[in-house]
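In the form predicted alone, a lone chain appears below as structure tokens.
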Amino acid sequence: MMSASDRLSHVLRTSIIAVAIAALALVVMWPMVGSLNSLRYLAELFVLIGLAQMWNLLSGYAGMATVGQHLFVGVGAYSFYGLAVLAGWPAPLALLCTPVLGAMSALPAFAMIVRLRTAYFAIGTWVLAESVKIIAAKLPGFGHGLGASLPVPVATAFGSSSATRLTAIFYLTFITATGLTLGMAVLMRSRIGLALRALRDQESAAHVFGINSRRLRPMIFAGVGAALALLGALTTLQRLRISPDTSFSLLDYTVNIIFIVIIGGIGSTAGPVIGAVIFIVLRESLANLGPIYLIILGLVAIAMMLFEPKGVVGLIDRLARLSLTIPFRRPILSSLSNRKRT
């Protein structure tokens, strides 16, 4: 007979579970029903989305922490207005090619921040964003510190008309978003993932059991600087124009992403998504205060590494018992252990 928390857990458990289906499916039929306006903030949450997933895999799971994740979004960015507008690629094919630029991009710089710990490894991945922003600002052909707009056959690639061009990049966004978090849930339940974990927690002792971080930490960042280099293709095609300033933008692709895997929880996949629901929320519902919302943002990330530094998920964890967060150091090399042995 079940005693009244585990009912409670079940009902939650079930409940959860339930929303998630419903609002799946209210997404795939949205542009049938929404506005266009809609569209435009429902694209913006699935490339947050995107983006905290990659700097959850990076800083919460393989223990990289950065704050230079915009370096491959504007990558993309740049990447993608050359071979669509300078190189005159189909824009659909440029969109396609642009992970492939920016994993090839990813890997030295990589190598140039290899050696790097902790800090110094976050700080080597600003310096490192912030040096090639400038450099973007330099090249010719790209609009230099201003930047440049799309012309309108890259533009219409996509839809001849702003409801059919909004409809493609939402269900591009949405595709991308819901394939990056599946494949993160997929790839932390793999022997890749209990790797990255290992790696970690406890280095010296991951190497012990054959782990090695010399060829699987390359792979992984060459790979979220795939996904990012995508994401900023995405957002070029939503905002129609490139810049230093925004398509390298440290706030909107790398402290905004912090603070909603913080809120949301990191080590988590489903803390990314809860987190970006409810940064655009806030963001929303505190857009007139201006610069102090900023604040209370800041105010709300620091009263949740304080009180509950799971996120939104160590909650849902305590009442529903889903263990949505990642597990510790001795499951990870304990699980690692039984696989060897196998």
Given for the second form:
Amino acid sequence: MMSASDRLSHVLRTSIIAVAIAALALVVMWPMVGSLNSLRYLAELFVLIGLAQMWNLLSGYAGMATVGQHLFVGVGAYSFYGLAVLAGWPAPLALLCTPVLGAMSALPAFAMIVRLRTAYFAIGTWVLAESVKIIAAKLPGFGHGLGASLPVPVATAFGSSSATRLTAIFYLTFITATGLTLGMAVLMRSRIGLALRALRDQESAAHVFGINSRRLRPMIFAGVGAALALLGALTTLQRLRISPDTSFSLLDYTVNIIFIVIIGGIGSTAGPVIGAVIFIVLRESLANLGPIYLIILGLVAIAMMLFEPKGVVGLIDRLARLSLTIPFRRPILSSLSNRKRT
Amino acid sequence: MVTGWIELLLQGVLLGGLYALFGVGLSLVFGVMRLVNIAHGDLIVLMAYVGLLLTDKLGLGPFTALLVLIPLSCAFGFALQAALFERILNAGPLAPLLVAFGLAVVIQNSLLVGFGADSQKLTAGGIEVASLSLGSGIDVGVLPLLTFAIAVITIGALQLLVYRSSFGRLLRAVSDDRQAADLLGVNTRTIYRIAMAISMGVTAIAAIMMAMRANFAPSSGPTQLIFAFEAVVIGGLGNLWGTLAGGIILGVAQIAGAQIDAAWQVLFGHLAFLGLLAVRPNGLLQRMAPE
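Please supply the corresponding structure for the form predicted in complex with the partner chain (the preceding block corresponds to the form predicted alone).
Whole complex next, starting from this chain.
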């Protein structure tokens, strides 16, 4: 027999899933009805979601906070350019190969900074990113400090008119973001997810229970490097050019992403999605404020950490429990992602 | 030729003094409360701008301005700890990092709104270009020499404070085990606030020396943070003289890189840091044992 609260939480959960499916269906149909501009914004949103999921995986679950996420995004952009333009590979093949290069660059990077702990690890990733950015500006063939545009054949490889090109990028980024989000949900329900959370919460106890952090952490780091490189290549397709400053942008791929995850909700799969939507809406409505916009974002992030460390996801859970006055056994949104936790 | 190399080596060593000044503030706060203040670089730049206001608007000389700036900066550090950091220190390792990160972005963009993106420099009435002859054709700049001397004095004073004074004993007790110190009746919250105040006092010194040496802009903070961080890690966490050694290695590596190509200056510093990290993961010098 289900209790009243159980039935209610069941109804809520089902309706949230139904809304999510309806939203997905709408997104899939969108290129047929939406304007080109809306395609552009949504593709940007999908890339942000993917970037935020990966930062959340490292920081929120795996206990490896980084401030150097832009390293792998830039590596992805530059390897796409190298393969598709300099080596002349077909653009789709080059795109598919960028994750391999991302993972291959993540492993030595990890080996270099693995001995640094928590915040020092974070700044270590940053030093690596800045070093690679300086080297990227010196590479022959990549346009040095100014960067280079994608030549027309590569730029039009995914569609010759801007409508078909934007539609293709829309679907590519959509599949990547959904794949990464679902992948996160599945990963966190798996033994690996459990092991990661155990390591994050109490490393020595996790070791006693036989969790091998020496294998797990580099594996996760390489996986994240691969995904970030793919996202970097997709961004290059959107912007049609590479340059050290934009492809390895600390602000775009690390600072903003950290804010997205903090505001949305760190350590939950829904958090990065909610955070990315809030970020885009805020940015478009406050765009004319310039630097004041970033001040607001910074203050909101500080306030979040002080008063609601679980972000908007935590806030929604709290409000839902308040308004229904029926005690829930588990928070709604986090139960969607962590149902097997107990 | 040889004198040229000796001059470069000296330049690098003296530059290391500045980086050590950047580093000790960061190191002190980490040593006492395990907080990696990712806003440290932006706080240096913030204090450089306050120094600029003091010299430009009040017409003070840079060293008089420093005397005003140190207490201001200490008070700011005390308030920052009381209002912000102490609320978050118990929430795990990630939360303080992210709060400091938010603070860094707020400071950077507030400076951008207040002062514009143009780079600034503190004029020091000639000592920034003056040089001293050491004989055999070797010249060193007066300002770098002064910066290095100030760094040595500051680190020596901090060393005495931490390892020889009764307040230092409290600092070390809190650093070793906060709960035990609490139980013994130490007001650890006040100790933390004072530690942050001292760190910001050193930051004020670092800020003025930096502002006289080179151009700075609202966006300069992250670079200064990375240099501070590299000096601290190369030298070994929790070792103040080690930070000076780390700063010197960083400075020499950067000057060596700059000889090849201006853009390599920063890269060589990074490479020296990463290389040393691979060889000596705990830094050059060990954490100093309490005496």
